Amino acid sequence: MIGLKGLWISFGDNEVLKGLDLNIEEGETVVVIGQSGCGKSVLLKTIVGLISPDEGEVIIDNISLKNISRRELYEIRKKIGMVFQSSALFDSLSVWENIGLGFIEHFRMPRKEIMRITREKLMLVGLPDVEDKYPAELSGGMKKRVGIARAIAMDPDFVLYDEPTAGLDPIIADRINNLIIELQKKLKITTIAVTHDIISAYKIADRIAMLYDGKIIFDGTPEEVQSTDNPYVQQFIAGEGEGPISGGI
C-alpha cells in the first residue's frame, strides 16, 4: 500500500499541499481529481521521491521515504512505473529503446532480452510491430501506449498516471481508459491516476479523491461522488464556472 500522511509542500510563498492525507490499498485504482494547478502532479512526484515534503511522510510497502538512503529510494522506485502527461518519449530513441531505457541504463542485459521484453509489453498495450519506429512516426494515442509500455517494462507493483487522457480525442481517450483497466486486472497492480477528466475518473476508479486547497476534501466511490452534496465536488463534476471554487480557476 501507499500511505500519505500530513503532507505539506510549499514553493516559496505558494503552499501547494497543506496537510494532505490519503491511503491507497494494494490492488485498487485511486483517481485524484481537481482543478488544473491544484497540486495533482506535485502529489505524484512526491510519491516517487522526486519532491520531498516540508512536513509529513510517504510510506510505500511499510517503508517511509523519510530519511532513507538514495540506494533505498532507488530500490523503491523500481516498484513504481510512471506514465507522464506528455508521454515524455525521447525523440532520438526508437520505441524499443524508450521502453527498454531502464534496462539499458541500469542493467547489463543483452539486447536480445531487452527486445523480448519490449515486444511483450507492446503486445500488452496493443501495439505489435512498432518497436523500430520513432516517436515522430506515432500518433498521440500510440505515444501514450508506448509510455504505458515503458512504465510496466520492469513489472512494477504500482503505476502512476499523470493526466492519462489529456490531449486525446474522446474515442482514443476511452481506449486508454480501457487499457488502464485491463492492465490493472492482468498485472494485479495498484494504480494511481491524477486527472481533471471526470469521465475518465468514473470509468477507471475504485475510489475517487478530490484535491482542493492542498487537502483531500472528499474520498469515495464513483457512485458516492455522483450522489454527494459536497458543493466543491458538485461544482467540479458539473463543470460550472460559478460556485465555491470559482475563485481558484
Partner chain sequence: MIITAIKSFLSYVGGVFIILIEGVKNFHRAPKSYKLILSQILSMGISSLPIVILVSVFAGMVTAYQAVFQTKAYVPELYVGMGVAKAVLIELGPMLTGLIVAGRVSSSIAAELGTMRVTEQIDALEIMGIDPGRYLVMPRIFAGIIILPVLTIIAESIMIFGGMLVTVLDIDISLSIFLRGVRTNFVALELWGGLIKSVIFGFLIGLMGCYHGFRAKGGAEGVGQATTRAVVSSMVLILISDYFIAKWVF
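For comparison with the form predicted alone, provide the form predicted in complex with its partner chain.
Chain alone follows, minus partners and molecules.
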C-alpha cells in the first residue's frame, strides 16, 4: 500500500503540491490526471523519494520515507519500478544490459541467467529479439516497451508510469494501455500512472484522481468521472479551453 499524507512541495516561490492526500491500495491501478505542469511527475518522484516533501510524508508498505537512511530508501526502491515519460533508457547500454542492470549491480548474476530473465521480460512486453540492440536503434513505442520491461525486471510490487502514452500514435498508445492492463493482471502489481491522456486513463484505471492546484480535487472510478458534476473534472475530460480551470498557456 502507498499512502501520501499532506504533501507540500514548493520550488522557490512556486508551490506545486499543497497538502495532497492519496491512498493507493494493494493491487489496484490508480491514474492521476491533470493539466501539464500541475505536478504529476513531481508526485511520482516524491513517491520514489527522488524529491523530499517540505511537509507531509510518503508511506510505502507501512514504512515512512521520512528520516530513513539512504540504504533503507534503496531497499524500498527495489520494490518499485518506474517507467519514464522519455523512457530514460541508458544510451550506452544494450537492451539486455538496461533490463539486467539491477541484477548485474545488486546480485552479480552470471550473464546467462540475466539474458534468460531479460528475454522472459521482453516476451512479456511483446518485444522479442531486441536484447542486443541499443536504445538509439529502437522506435518510440519499442523504447517504451523496453522501459516497461526494465521496470518489471526485478518483479516489483509497485510500478509507476509517467505519461505512458505521451508521444505515441493512438494505435501504439492503445497497445501500451493493453500491456499495462495485462501486466497488472498477470503480475498483480499495484500501478500508479500519471497522464493527461483521458482515453488512456479510462482504459487502465480502477480509480482516477484529478490533481488541480496542488491537491486531489476528485477521486473516483472511471464511471464516476464520466458522470460527475464537478466542473473542473468536466472541463478537463471534455478538453475545453474555457471553464474554471485557469493557468497553462
